[in-house]
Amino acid sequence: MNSIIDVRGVSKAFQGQLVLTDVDFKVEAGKIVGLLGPNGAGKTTFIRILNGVLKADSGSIRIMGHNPITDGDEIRASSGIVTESAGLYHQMSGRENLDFFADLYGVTDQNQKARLLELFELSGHENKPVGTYSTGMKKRLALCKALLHNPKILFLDEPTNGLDPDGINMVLSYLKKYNQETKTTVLICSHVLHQLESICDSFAFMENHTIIEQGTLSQLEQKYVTEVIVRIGTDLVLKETKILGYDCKPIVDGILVTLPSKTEISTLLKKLLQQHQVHSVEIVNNNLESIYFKVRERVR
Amino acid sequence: MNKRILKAMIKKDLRDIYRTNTLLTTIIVIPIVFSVLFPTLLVGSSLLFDIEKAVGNDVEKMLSMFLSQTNNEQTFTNIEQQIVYLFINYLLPSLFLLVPIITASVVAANSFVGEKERRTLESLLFSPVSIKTLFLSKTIASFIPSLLVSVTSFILCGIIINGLGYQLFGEIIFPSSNWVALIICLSPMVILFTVLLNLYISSRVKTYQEAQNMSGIIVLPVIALIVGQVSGLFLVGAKLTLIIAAVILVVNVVLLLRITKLSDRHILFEKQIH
């Protein structure tokens, strides 16, 4: 596997208080990885260490083959970051902010700024001071700033905080498209799980200052979803707590059945359809959120 | 050292000063007070009022004593000339030093802690800007406006003193050797010292207020200088001005070396970013 990010046994403490403990983490080049965990789990500190602005107390890190401590500037020159605070100059206009950061990152393509402003629907606002922007506009401008120099890795710390639903959709769908077109590796930190499910190739879960699990959704599903809970929309009115020997319970407009595996769904449906109507069928415990809580349960 | 980055950072900081009203007000008001108001009041009042009548014999004796210490070659025909001469060449330069100190102090403190308070320092530390470039750009961006303010104040001061003083002395009396040594050597050294000390303090404290409070200490030697001259304890001539400038130059070099050694990105980040 071609790992663009390779972290082994990284620990970090601030004034004797552990913030990261023995973190192992790998990211394949060109993938979108979701770094998930509750507030205070250490996600932001981890991103700062990967960028070489904080120093790990122990462990080894390789980003694009570079050590963040000794080759920090090389890493920072080839990566883009959107922090939670956006980090923009409020007294400067959107355009001036981009001009300034373009100089810092050595961007020579003069059309790049206009392209990004257009893409993130900020063209009409480029000459207004950033201080007058809404939170969503600031976040979008921060994304423009992070993408100015066509980074190889994009670090996004809570990129959808403060965005309205339209803004969230726009940013996430753009990120997916951008990743597909440019093969840029993206690491997204978030605690809003449902937003990431559709765009991430794999996920890493942080809990108690370490990464407790990492894998694709199907790998995680295989490992953590030991039984399948299916919500079936049907006109069947339950008289018992079992159907075909499987546990079930009534819900509004249907039933909830617990099956040992996905293969039993067809058998169940065939039997049900002989006497009843079926309007909808949905597995409810294989989404990211259910898996996240299962993973967390394991370490508690 | 990346010149492109350095230039961009300096340009951004200078634009920031121009757009920050409180900063702009400070660097406009301070020169007006020290280089326009003070000399106008003194030279103007010596033209308007008969000071010779107002002062007694004791004051006359004291002025003669001060003048005997100065080794000046100027001849005085009246007491007004003596007062104005002493004020312009010995007391005003000390007061004038407050112009570059206050300006550099305000600009430098804003330059670094301002970035931190606006949460933009994080963006800079996440970019490929080396800490050396960061500090150098902040030093230059604080030094340039402070030096400009200092030189402008000097010119304004000269216009006022010569404009009003010509009527009293019948000749151009500004700048004396004291002033030349001050504006060419001492003022730039004091500005650099103030900027470096402020950057050093700013990189270690969290708020603009803290930085301002700590850097206020720079004013103390200047106050000592003023008190020393008013009390007659010592008079700072051109030679002493040059010696003080040389001492500050050494201090600046030491400070610069300390800043370069202590400016580690990780330490800076941990101290400045929550």
Contents of the next structure:
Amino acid sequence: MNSIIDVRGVSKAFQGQLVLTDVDFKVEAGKIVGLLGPNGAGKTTFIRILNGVLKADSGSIRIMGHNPITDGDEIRASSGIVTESAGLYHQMSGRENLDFFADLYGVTDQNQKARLLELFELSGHENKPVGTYSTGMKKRLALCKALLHNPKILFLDEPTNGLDPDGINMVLSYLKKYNQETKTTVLICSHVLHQLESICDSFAFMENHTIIEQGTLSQLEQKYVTEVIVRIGTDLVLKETKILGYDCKPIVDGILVTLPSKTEISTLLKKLLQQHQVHSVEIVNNNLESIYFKVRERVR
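How about the form predicted alone, since we already have the form predicted together with its partner chain?
Only one chain is given; partner chains and other molecules are left out.
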């Protein structure tokens, strides 16, 4: 695997209080990775260490082959970051903000700002003071700012906080589109799992100041989903707790059936359809959130 981020055994404490403990973490170049966990798990501290803003107490880190302790400037020159606070100047216009940060980054491509404003649908708003922007517009402008210098890695710390559902979907869809077009590696920190399920290539779960598991959704499902719970919309009215030998229970407009594997679903449906109508079928325990709680159960 071509790891653009390679972390081994990293720990960090503040005044004797452990914030990170023996963290191992890898990110493949060009992928979107979700770093997920509850507030206080250590996600923001970890991002700051990766950027060289904070120094780890122990362990080794390589970002694009660089050591954050000795090569922090090189890492920051090739990475972009968006924190929970957008880090914009509200009295300045969107265009003036981008002009200011373009000068800081040494961006000479005069068309880059226009491309980003168009990509994030801010064209037509660039001359308005940022203080008049909606929360979603500020988030999108912060992404423009972070991408001005075409970074190889984009670090996002709770990028959807404060957004309504439409704003969340908009920001995440822009990120996915940008990643597909540029192959920029994206690391997204969040405590809201379901938001990231559709855009991330893999996930790392952070709990108790360390990473307890990492992998693609398929890999995590194979490891942690030992039985399949299927919601079936049907006209069948249950009279017992088993159907065709499988454990089941009634729900509104259907049943929940527990199966030993996915391969049993077609067998169950064929038999069920012989006498009853089936209008929907959904596996309910293989989504990201369900797997996360399975992982937490195993490590406790």
